[in-house]
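In structure tokens, the next block holds one chain alone, the form predicted on its own.
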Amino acid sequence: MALKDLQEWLYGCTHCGTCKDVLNIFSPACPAGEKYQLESYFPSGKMLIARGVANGVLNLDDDDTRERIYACTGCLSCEQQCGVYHHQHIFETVQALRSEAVTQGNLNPAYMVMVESLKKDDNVFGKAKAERGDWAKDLKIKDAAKEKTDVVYHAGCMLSFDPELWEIPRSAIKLLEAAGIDAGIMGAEESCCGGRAYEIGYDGEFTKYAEHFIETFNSLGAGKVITSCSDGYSTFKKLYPKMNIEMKFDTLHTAEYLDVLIKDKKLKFTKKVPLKVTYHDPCHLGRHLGESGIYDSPRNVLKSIPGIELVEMERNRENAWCCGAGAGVSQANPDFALWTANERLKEAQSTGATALVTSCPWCVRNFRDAVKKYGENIEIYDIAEIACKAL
């Protein structure tokens, strides 16, 4: 949505400061504001910036102004805490500012690289499109682009092109096979969902990928699309419906589907996994989905694994602190992304857990990078990896 269409929401903010902390426990809620400790980095400050830009008082060709609007992980914690009527439109306003910057030609160099890669190879990492299915090379799994399957597993960009994370999609496939699911992958024919392009302000690129994705998967005839990427899942559930194109398939996150398979007694765990773990709720699997946020399913899966002891962090579920990787921050501002991740790792360690489990590859990547940088003593797993250990 364009900034000019958001005038009503720009004046909703009362600058009460509620967005700065988690209600009732008064722990920090906004990564950017907490990191930089300036009002202009907090959500309330960004609303003032949007007002200034809309009224011609501020310009997006100013580096300091753009720095503020890009220092946002899109975690939506502010929208969770805010009690004013505009609260569901805070990140929509930030995204509109980013979109306006792109329209004006005031581009972020890091995002220009991402978008050029999207245009060339259908991913945001500058990797060759032909390599997209390499994670599954030695797996005996159907090619959904060539033969019909009941379920199509969508790996997404991060899991397709980061070899250190390949165990996540491989574990997901093994779990589907153990449950007797007729599944396939698109391999090199898979493409980006477009969600990251939307969040960094490239609306045109998002629209192109959304239309292509929906039309492609409609043509496959599969009843379900399963993904381990919470960003992709949020894009399917929250953004694609706005395209006004019928989606002839259902979408489920891996954690959600595993919970169903366990309850239907199609998936059984027999091995003990003796770990004390805490669970990190990905923003795109939680707050981004509003009342449909997936909080119980991953916890149900963990509780069904023999030997797992689950302990909770103070900020959990809809109040979870962000991992720091969202909305393009890990690409454009890695120091801020890793600082945010380390704040979460310290909270995880305070529970006495020896491992942090999550359901998002962007979270896993950022947490593992933060462990390397800051030396925190905690293991990081995706829920599919942990579940696979129990087979």
Contents of the next structure:
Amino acid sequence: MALKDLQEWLYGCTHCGTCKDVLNIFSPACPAGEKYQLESYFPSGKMLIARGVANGVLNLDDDDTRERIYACTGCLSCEQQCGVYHHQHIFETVQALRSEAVTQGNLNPAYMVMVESLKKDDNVFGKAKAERGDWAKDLKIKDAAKEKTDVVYHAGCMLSFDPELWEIPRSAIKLLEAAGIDAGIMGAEESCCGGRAYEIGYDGEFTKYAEHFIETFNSLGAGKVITSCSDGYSTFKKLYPKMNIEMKFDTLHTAEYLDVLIKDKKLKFTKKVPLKVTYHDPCHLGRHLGESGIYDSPRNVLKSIPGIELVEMERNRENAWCCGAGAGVSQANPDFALWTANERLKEAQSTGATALVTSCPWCVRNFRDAVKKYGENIEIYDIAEIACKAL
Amino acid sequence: MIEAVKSRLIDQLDKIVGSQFVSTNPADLYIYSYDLTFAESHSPDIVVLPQSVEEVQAILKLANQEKIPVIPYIAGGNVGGLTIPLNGGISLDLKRMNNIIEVSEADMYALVEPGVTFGQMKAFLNKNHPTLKYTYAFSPPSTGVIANAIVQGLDNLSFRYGAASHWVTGLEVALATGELVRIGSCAASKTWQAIAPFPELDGLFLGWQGATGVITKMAVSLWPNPPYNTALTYMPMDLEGANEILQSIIRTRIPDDLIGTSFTLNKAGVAAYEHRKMDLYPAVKREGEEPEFVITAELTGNNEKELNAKAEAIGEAVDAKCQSYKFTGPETMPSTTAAFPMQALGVLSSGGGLMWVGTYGPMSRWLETVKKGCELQDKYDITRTCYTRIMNEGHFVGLRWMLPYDKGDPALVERIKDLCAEQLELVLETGYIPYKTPVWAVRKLEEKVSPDWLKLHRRIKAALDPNNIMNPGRWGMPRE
Ligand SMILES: Cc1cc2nc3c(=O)[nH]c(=O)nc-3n(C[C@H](O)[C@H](O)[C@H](O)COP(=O)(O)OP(=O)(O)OC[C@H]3O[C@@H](n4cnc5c(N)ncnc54)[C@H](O)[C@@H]3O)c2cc1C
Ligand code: SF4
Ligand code: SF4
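Since we've got the form predicted on its own here, give me the form predicted together with its partner chain too.
Below, the chain from earlier opens the complete complex, with every other chain and molecule after it.
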């Protein structure tokens, strides 16, 4: 989306600041504003920057101005809190500013590395494409690129290339097996969903990936794509339909699918997992999906595990505080990403939980890194890891 | 500002608050250069965000030495252009100083820092002191408690207690010179229960829009939070009826809050709460049997019996006095006490602009002023949007016409400006004084006051702020 297409919304924001806090709870809502405190970092600041750029008062060749635009995790909490009509277009405006910067050639070095890696190796981490399926090397799992399966499990970039997170997709596969599902993976043939490229303003790269992805999966003939990556999931659900290409497959998040399998009595948990946990709603599995936000499924899964006590944080579901990793922040501004994560960990600890469970590898990675940096005493699990413990 | 001075200042400010809290970035300067109103924008040179009283003092000392303007800022939501740096200088954003330092249950006050917002205060009291409450403005929850008292706000206990400056029970102020003073009982003791019996020096800072010093701490009254509440509404068909209903409710001394709005504004507000979009342009007119005005009295009680008795007494008072007027009511509604306008904001301001001629004036001339003000709205083909709040049991009244507008529509902006200019003439004529007084209205008022009033104001300003660095160009000293 270009800035000129958002003209209708550029005068919407009154700078009332309501989006600074969660409605009625009045706890902070915007990670960027909360961390940096200057008005320019809050959602209203970003809307006003857009107005300034559109009117030629501000320029995106100023590194510090661009930094404010990139200091946004795309968590959409602002859109949740704002009551004015432009509210569904705040992050779209941030993205329009980012793509305007890219179009003008004002590139952010951290993202240039990422985009180069995408072009060369179909992933955002600068890793060799051939290593993409390594997480499943020793698993007996069908190669969906070669044989038809009912379900294709899409690991996504983060889970494919971060060995410390491999337990997550491996757990997911074990759970699918335990439920008797005919599942396969694409291994080295899997590619990035393109979501990150879109969020950081590389619209062209995104289009390329989306088209490739939809065509590939249409040709596989699998009815379902299951993913543990919330980022990828919201890309499939929210962004791909905008491509106007028929999608002949349905996408489910692991948490959603596990909930279905439990309800259908295909999956049963027998072992006790004695833990007091709190659940963190990933932005991409919640607010990014609007009315279709997946809030109940992961909680249902947790409640069906013997021994688990689930306690809620004050900011939960559509009002959840972001993990800090989104929209390219963990790559370009790790300081901000980890600070944001630690704010969440403090909130999690205050519930008395000893573990935080979530449903997105970007959240898991960022939370674990924040534990390392700040030393909060809490364990971090993905929903599949916790569920697998109960098999 | 001369570049050499600026870079020297920035070095020093970096040392005081840390470089991440000092900005000269064009985006920041742009954002702090204007507000929701049509006030002319002026850019600060630097934005600074201190976190402690010592940091504020050090910044003021430095600014005073260099003769650089300092403009205190919390949320910039005053709807009067009051945080726009008329002469450039430092925008002193105090939002990081956001501690609720003390809540005294026995003495019923809260001691807060300037960054404490209405939303924060409400959440804190709900959680930690549920039997006490503060009073809330209709402003967004992100706006400041201290700022609201400084601008003498009208809040939802104002019928009982008057303007927000009236319930300040103690102050700590950093003067333009960097000195620190405490005002009220806190000057001589550990508690902050009252300004009296000292000379009321709080008046040197309240109502001054930050032109005499930076308030670094304030104690404000809290009140018991009765568990039962309700709202009674009356809808008169004309403003004469509205006046009479208001007068009769005033004499009961019963409500916590007594407000009235044009029916058309109320209708738009209801639409917004229901997430329907209702455009106020072109002007929305009353249809058929729709009333002219909506009056709401908020009531509280320690039990249901008390609440019902209050409602009954109000009903009887209105019935006795208003028989010759056509109205509907009373209707009982759930109380909206402390409902911030978040969901109504769509209507209040969906084009980024909100303006009003907001005033305090005598109840005796309310009817005449409201009538003429609404007729002026008709003249400019603008929806009637009168909003009134009875203050201090009817001893004075808050009155404004809320004008949301699209900042991107230059013709509309001009129309709003012209309307406001005419409404200002009107209110000055009927004895209504503009509150949160925008600088254009200050200059108009100065034309009306006596030369000795002006001299006194300027003497006070010069005594407290010899180098005219505190929010200059407003009260006490015109722009150079
Ligand atoms: C939709 C809407 C509805 C509103 N409704 C109401 C209402 O019902 N009642 C009401 O009273 N107001 C209302 N307001 C006006 C205003 O928002 C409030 O009065 C609010 O409390 C101002 O807070 P702020 O944090 O925005 O102050 P700011 O605008 O940041 O500051 C206000 C003034 O105080 C000065 N100042 C701030 N802090 C200090 C300090 N520590 N020391 C010295 N000077 C300081 C500033 O320089 C400025 O002159 C409304 C505003 C909006 C947008
Ligand atoms: S984005 Fe919405 S809630 Fe936030 S300041 Fe703007 S109008 Fe207010
Ligand atoms: S998307 Fe999240 S980080 Fe970005 S401006 Fe909105 S609330 Fe802040």
